[in-house]
Amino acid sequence: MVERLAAAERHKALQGVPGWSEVNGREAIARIFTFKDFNEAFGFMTRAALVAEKNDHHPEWRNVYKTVEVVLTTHDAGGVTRRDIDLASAMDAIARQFGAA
C-alpha cells in the first residue's frame, strides 16, 4: 500500500503540477481541462486511461463536451499518494500534446 502524503508533502508536491489544487472538503487534488473539442477531450481520456490502467490508478472524471473534470485521490491510503501526484504529472502531459488549456 502507498503512503498519504503529509500536508507539507503535498503543497510541495502540488509545484510539480501546476493547474492542479487540493479539493476543498476532502484529500483530493484536482484540475479542470479544456480542448479544442470534444474528440479532444474524449482523445485525452483515452490515452489518460490507458496510463491509468498501466498503472492501477483510476481518475474520477467527468466530460462535458471540451472539457473534462479530473479529480485524483488514492481511495485505500484515505488521501494523496505519490500516484496521484504521478498520474497528474502524466495527464498534463498528455493534456499538451493536444493543446488543452
Ligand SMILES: C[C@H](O)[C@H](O)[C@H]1CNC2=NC(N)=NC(=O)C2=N1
Contents of the next structure:
Amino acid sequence: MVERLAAAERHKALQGVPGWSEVNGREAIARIFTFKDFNEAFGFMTRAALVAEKNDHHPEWRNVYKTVEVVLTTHDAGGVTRRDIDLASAMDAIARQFGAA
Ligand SMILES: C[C@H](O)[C@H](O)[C@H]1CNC2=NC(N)=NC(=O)C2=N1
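Now that you have shown the form predicted alone, what about the form predicted together with this ligand?
The next block holds the full complex; its first chain is the one shown before.
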C-alpha cells in the first residue's frame, strides 16, 4: 500500500517536478502540456498511457487539440503519493521527447 504524502512531504516532492502545481481544494498535482499540434499531443498521451498501465497508476487527463491537462492523485491513498510524483516525472520526460512547450 503506497502511503499518502503529508503536506510538507508533498511540497518537497513537488520541487522535483517543477512544472507541476498543487490543485486548489484537492490533494492532487496538475500540469498543462502544450504541444505543436494534436498529433504530438496524442502521441504524448499514447506513450504516457503505456507507462501508466505498466505502473498500474493512471492519470486524470483531458485533451483539447494540442493541449493535455493532467491531474495526478492516488485514489487508493486519498491523496498524493510517490506514484504521482514518479508518473509526473515520467510524463515530463516523454513531453520533452515531443518537444512540448
Ligand atoms: C485495481 C488497480 O490496481 C487500482 O485501482 C489502481 C489502478 N490505477 C490507479 N491510479 C491512480 N491514480 N490511483 C489509484 O489508486 C489507482 N489504483
